[in-house]
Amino acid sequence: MTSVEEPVRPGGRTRDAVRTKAEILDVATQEFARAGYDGARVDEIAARTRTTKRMIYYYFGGKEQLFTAVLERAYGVIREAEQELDVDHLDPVAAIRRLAELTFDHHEQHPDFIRLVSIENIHGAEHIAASEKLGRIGSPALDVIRRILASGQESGLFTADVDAVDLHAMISSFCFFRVANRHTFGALFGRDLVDPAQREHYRTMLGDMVIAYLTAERAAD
């Protein structure tokens, strides 16, 4: 395989080979996507792409692995995301709100990242599970959402003894279910859920669920 040796000189094909698993992990993808990972197909994948399945395998090792790699960096967008978040100048009902609202973008910029996700959820996140890239990723917005919560509870501001990892699911689950159920729901009720002119409607509820909730009385035992 003579095409992709180690580079002899800077930049040249290394490069090359930068790109074209980029090219690869985009229209794999689609494909995932689109077809699961059973419909999904690699001769497909190297047919829209500028390389041949040999060169797929090679890069990526077979077809499991290579959704795998499309998980990893589906996952580490959000997470980049996530990391890049900055909330500390924000008082604890700004900042949680900015958190969903981080999430709502994503999640709808990102209608792939939802489909692959159901699909692993198919698949019973074994994929996931066998990698140690997504193992050691974590979520950086549990970490913001402990600080959040932490302070907001400092202050007063917040009166439910929340775990950052319930409070995650809350905000993750209206946004996922937003975009994933978004023709059934539109079927079923005649509202599209992604409508934009009701983009800041829903993004804006979802905001208030989450204050509310944490803001809300709590009876006594």
Given for the second form:
Protein chains: 2
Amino acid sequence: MTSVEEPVRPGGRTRDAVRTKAEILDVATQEFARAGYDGARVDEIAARTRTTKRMIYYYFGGKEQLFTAVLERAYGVIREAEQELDVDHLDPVAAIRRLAELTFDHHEQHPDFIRLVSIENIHGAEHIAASEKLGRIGSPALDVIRRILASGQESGLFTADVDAVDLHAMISSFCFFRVANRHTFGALFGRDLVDPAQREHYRTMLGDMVIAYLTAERAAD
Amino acid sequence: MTSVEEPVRPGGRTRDAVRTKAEILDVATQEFARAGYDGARVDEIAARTRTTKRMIYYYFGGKEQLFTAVLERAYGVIREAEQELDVDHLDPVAAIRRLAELTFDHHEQHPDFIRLVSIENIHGAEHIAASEKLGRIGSPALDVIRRILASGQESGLFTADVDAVDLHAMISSFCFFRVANRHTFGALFGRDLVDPAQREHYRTMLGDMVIAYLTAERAAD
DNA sequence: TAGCTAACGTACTAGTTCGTACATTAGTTG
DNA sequence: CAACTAATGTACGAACTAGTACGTTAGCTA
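Based on the form predicted alone presented above, generate the structure block for the form predicted in complex with another copy of the chain.
Next comes the full complex, and the chain you just saw is listed first.
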């Protein structure tokens, strides 16, 4: 986490723009994820910070921009994780599985991120659209998928003619749903999709599904 | 739709509890889906109705209960659709594909429902938990899946040993993601998952994926 | 160390928003 | 048709909430 954990300087508030800003972002992330954009309270964010509401407006301008900043950072984290992905030494099947597992793990470990994305979708992705940072930075995962896919299709191992974006959607949908819809799914079907005891089961299931799809025998078209 | 479309009785407001209630539900569904629970405005719902805010409280008690009622009706609609599913005459592969396509179609045709479910998840499914109606009514789709799965596994056609709930999650995740995350996905990757021109492509992709998973050759365990 | 500015705090306001007290009437029933 | 009740409308208030005007100070720099 990018959380702020400096030791509390005993007696006497030091000035530290970087720390203050980061602390606001941390708390805001939690608060927005907890209650949604409209449900989140600026006062609540301020209260749970070592600074005041004034600083939120000083550094971010307003609630809307704060939410955008929160989104930008959250997307940054997953991009970093994707960048560390090194699968060039693996055969296509293993590489895809590894990629799927990374997505699976990241989604599970960052439920707040999932919630933020859900919230942003409720609002038509208007903050992403307004953000310069998020505007045109394609996911590193896409490049990786493209390479794996090309090599797998060339060797004839992969029969499906999906492109990278579609495959990314397929993998993400399962990982995302599992975390995002955990509550309604659990309430309606009595099964906790994020139950730790079932983790390996679903992780394997995802990989099996993707590989089966990519390598299935298909009628000539 | 269960929408209210009676001809406007010219001159003179007639009393009609059923119509008023239904009209409130219609508008509330739109408003909650548009802006989320906290973003939705009770006054706005009332304004777009032929009645007043007073009636919302008269019939539903409050914003919270109104949202619950909206959810209950939305879930009712999908259950009805699932109940009309008749696949007993089909072989397991065709039956599963038909089921997947029904889910696909319903999700696409009811984006408001998807948004409501997303919103409910942001709030931890607390309204479902509090609802008697939604508490313990398993999805009819689950029963159908169970039957198809049993027949497919018995005949040796299906090699995967998933259960009905997991398969339902797999199918739903793709359908749900496509609609729910349409905006962020489009903004980030420049592809509209709900583009009508791509509809058949994704519909087929879902079926292929599920069938490939169910029928894939697997190492003995 | 004087001066300056980025960083910070307090107190307040204008506008909103859920909810309700109170008044009224359509339509039914005896 | 009198009486009654479900259904409806109006007007208002208490509480909340994003945002700001104004004042203060830490710590750097000349």
